[in-house]
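First, one chain by itself in C-alpha cells, the form predicted on its own.
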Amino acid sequence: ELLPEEEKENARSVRIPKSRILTLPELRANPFQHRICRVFSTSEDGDDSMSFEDFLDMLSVFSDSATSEIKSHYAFRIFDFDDDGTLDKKDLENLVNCLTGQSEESRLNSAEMEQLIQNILEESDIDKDGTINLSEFQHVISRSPDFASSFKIVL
C-alpha cells in the first residue's frame, strides 16, 4: 500500500516519502509524527523519507518485543527536537506543546509552562546542569512501568 506497483521491483533503493508514511493511521494522530520520521529516516536529502530498512527499524522500536532501553533511547531522540543530545528547556517546551496541542485554549501560558518545565527538571535533572541527558531520561523512564507498553505502534 505504501509503494506503487511499478516501484516494488526497485524496493531496495526506493524511499517512501514522508507524506506517504504520515498517511498511516498509527502515525496520523501521533503528535510526534514529524519527529518520528526525522529520527528514523536515513535520507541524506533531509526530506525525512524512509528506506524499507528505516521503516522496519521504526516498526521494530515501536513493537512489543523492543526492550525498554531501546524504546527509551528512541523516545529521547524523538523528544530532542534540536538533536543536540540533551533535552533543554526549549525541547521540553516543544514536547509539552506537542502533547497539549497547538490551539490557544489548550496551550499553557508562559507561567504555567515555566513551572511545568521547572518541575520536570527538578525531578529529572540529576546533575543539575539545566538539561536532561539520555541516562537521566532513562532513569526517569525506568520508574514509569507503563512506558514500554504505551510506546508502540500496532499495525
Contents of the next structure:
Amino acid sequence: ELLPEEEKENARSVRIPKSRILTLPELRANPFQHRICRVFSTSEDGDDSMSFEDFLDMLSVFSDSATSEIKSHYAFRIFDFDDDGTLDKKDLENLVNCLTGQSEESRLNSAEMEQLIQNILEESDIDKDGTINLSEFQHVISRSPDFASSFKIVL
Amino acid sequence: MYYYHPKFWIFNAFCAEAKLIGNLVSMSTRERIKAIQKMPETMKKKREIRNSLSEYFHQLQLWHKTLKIIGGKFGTGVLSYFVFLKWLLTFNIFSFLINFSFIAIPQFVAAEPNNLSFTGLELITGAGYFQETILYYGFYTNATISKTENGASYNMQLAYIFTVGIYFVICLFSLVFSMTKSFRRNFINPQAYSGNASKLLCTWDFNITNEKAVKLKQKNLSTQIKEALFEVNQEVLNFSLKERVVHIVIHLASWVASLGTAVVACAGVYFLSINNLELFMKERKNDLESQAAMLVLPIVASLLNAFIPFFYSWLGLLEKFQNPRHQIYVTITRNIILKISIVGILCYYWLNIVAASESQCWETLVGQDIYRLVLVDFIFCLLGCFFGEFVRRIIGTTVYVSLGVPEFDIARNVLDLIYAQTLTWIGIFFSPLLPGIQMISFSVVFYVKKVSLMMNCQPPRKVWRAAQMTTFFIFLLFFPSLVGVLSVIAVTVWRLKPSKECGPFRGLSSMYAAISEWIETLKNYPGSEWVVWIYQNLFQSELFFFILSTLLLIITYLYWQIIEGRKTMVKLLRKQIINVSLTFSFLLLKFGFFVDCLISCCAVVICFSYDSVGERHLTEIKMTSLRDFPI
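What's the form predicted together with its partner chain like, now that we've got the form predicted on its own?
The complete assembly is shown below, putting the previous chain first.
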C-alpha cells in the first residue's frame, strides 16, 4: 500500500534481455541456448527476455531435484523448434544440426540427414504418424537412464 | 568496565552470528526456513544469513567446485570416476575414525614401550620400528584395560572384533543400498536399448560449459553418426562358414591367451611370495638387502597389474569385434579376472602358508605385506599418471603428432581404485590404521589426477554410458570385492589359529573363541539372559539359517515371476497402442469427411439435476450444435 501501483509492477517484473542471459557461463557455449531462452521466457513481446521468476523456473527444471517427467516435458519443448507441439521432420533436422555443429566438416549432407531421420522415426514413432509427440518422446527418454544426469545445469 | 568496551561488543556480535548459523545448520531444511521466518530482522539481514549458510554448505561438500569444473570440461563420464573416488574416500575416513577411536586410543593407555630404532626405510617397507606400533595387529594387547582399580574396564578382544565387524556390516548395507538405488534408477535393459538413432535425442550433455569441449563433442557426434550410417548402409556380409570358423578360433585363442597370462602371473606371484617367506624365516637380518628383498613382491605385483592390461587391449584390437562396445566389455572383464586372481592368490598364500608358518607373529607379517602392496600401488599410480598422460602428451604433440593427446581411460582407472580399496579392506583386520594411509593416498591421487587431466587429456571421444557403468562398478565393488573380503575375514576369524605371543587374541584357539568365552561369562549375569538366548538360538542353530534361506528363496522367486509378468504386459500394451492408432488413422482416412460433418453438426447434451437430498437425477437429454461449445 505504501508503494504506488506502477512501481509495484516494475519491481516484480524486471526483465533481463536475452543477450545478457546468454553471457552466463553455463549457457554461453550451449547449442540450445536460444531455444532455452525462448521456452522459459514469458515475455509478451517475443524478445525472449527473462524475469526473475522465469530464471527460477529454468534453474528448477535443470536442477537435480526435478523429476524425469518435468525434464522430459521441457526437453520436448526445447527440441520443438517450431512450437507446434510435435517433433516433425523439420524439428528433427534442426535438432541434428544443433548437435553436430554448424561447421562445414561436421554437418551431415542431405542424404545422411534423410536416412538418420528415417531411422529415428522408425524407432520412436509408435503410432506411425510421421511425427513424435510428447508421449513417444517420453517413452524414448525413459529407456535412457543417462538423461536425468545429462539434462542438468548447476550454477 | 571491560564489558562495555566496543571491541567486546563486536566480538560478541560476531560470536552471536556464528552461534546462530551453527544453530541453523543443525536443523532440517523446513525447520530452518521456519526459524529464519520467525526472526525479527530485516530482509537484508536474513538474506545475509542465508548466504553465509549456503556458503558453509558448499564448503562442506568436499571439492564441489572442482567436480563442477571437471564435469563442465570433460563431461559426465570422466566426472563419474572422480565422484566414485570421493565416495571410496568417505569409506576410508569412516573406517579410520572408528578404528582410531575404539581400538587405537585405548591401546595408547596400555602401550608397551617401543625398543626398536627408527630408520627412514620403514616408511616404505613397513617393518622395523613400525612393527611395535599401533599400526599392526601384533601390538595390541589382549588384556582388559582399566584405568583405575574397580573402574570401568575395556575388553580389548571384544572391542577389536566388534569394531571391525560392525564396520563391515555398515559397509555391506551401504553398498547394497547404493547398488539397488543405482540399479533401480538406471535399469539396464539390454533389449530395449537397441537403436542408435533414438538415443540421439537424449545424448546432449548439458553439463558441458567449455566452448572448445562443446565443439569437440559436436565433431565427435557427427563422426559417430556418419560412421553408424555408413555401417548400416554396407551390405550385411554373409560370412561364409570358413570365415565364421576363423573368427571363432581367433576369439578362443585370445581368451586362452588372456586367461593363460593371468594364470602365469598368479603362479609367478605365488612362487615369489613363498620364496620371500623362506628367505625371511631362514635369516632374520635387518640390513638393507633383506629389506629391499621384501619390496620385490609388491613391485612385481604392481608391474603385472600395470602392463598386462596393455596386452589385453592389444588383443582386443586384434580380434576385430563386430560391435565396438563388446570390445570394451571384454577388455574390462579380462582385467577384472586378472586382478581378482592376483588378489585371490595372495589371500590363499596369506591364509594357508603364512598363517601355518612358525613365525612369531603371522598377522603382523600379513599386515606388513598389505602395507607394502598398498604403498607400491600408490607409487605406481602416480608413475603411471606421469608416464601414461604427461609423457604421452608430449610425445603426441611433438614427436608423433598423429598420436594426438591422450584420452582419460575411465575403466582402467576405476578398476585400479577398486583393487586398491579391496587391498585396504583386507588389511583393516591386520593393520587397523591402514585406512588412514589409504585416505591420504586417495586424496593425493585425486589432486594429481585432476591436474594431469586438465593439463594433458582431451574429453573422451566415444559415448560413455556413465549411469550404467557406474552401476556396474558399484556392483563390482560389492560382489567380488566386498564379498571376497568378508569371506577372507570370516576364514581368519573362524578357522585360523591366532599367534601365541602377540595380538589381542593370543593364546586362544580361534579368534571367534573370544566371543564364545564372553557369552559364557554373560551366563553368570542375571540381566543378560536375552543375549545368551539370541546367541544360542539364532547364531548357533542351523535350523534358523535354513528357514531364513528358504524364505528368501521363495520371496526372490515370487518377485522374479512378477517381473516376467510385467514384461509381457509391456509388450502387450505396446502392441495395443500401435493397433489403436492404426485403427484411428484408418478410420480418419476412410470416413474423415463424414466424421467431420457429424462432429461439427451436433452434440448430445445430458443434463443432470440435484434434488434436496443431494441425489443426482437425469433431467433431460438434448441435441445441440457443437458451435455452442468451443473446443
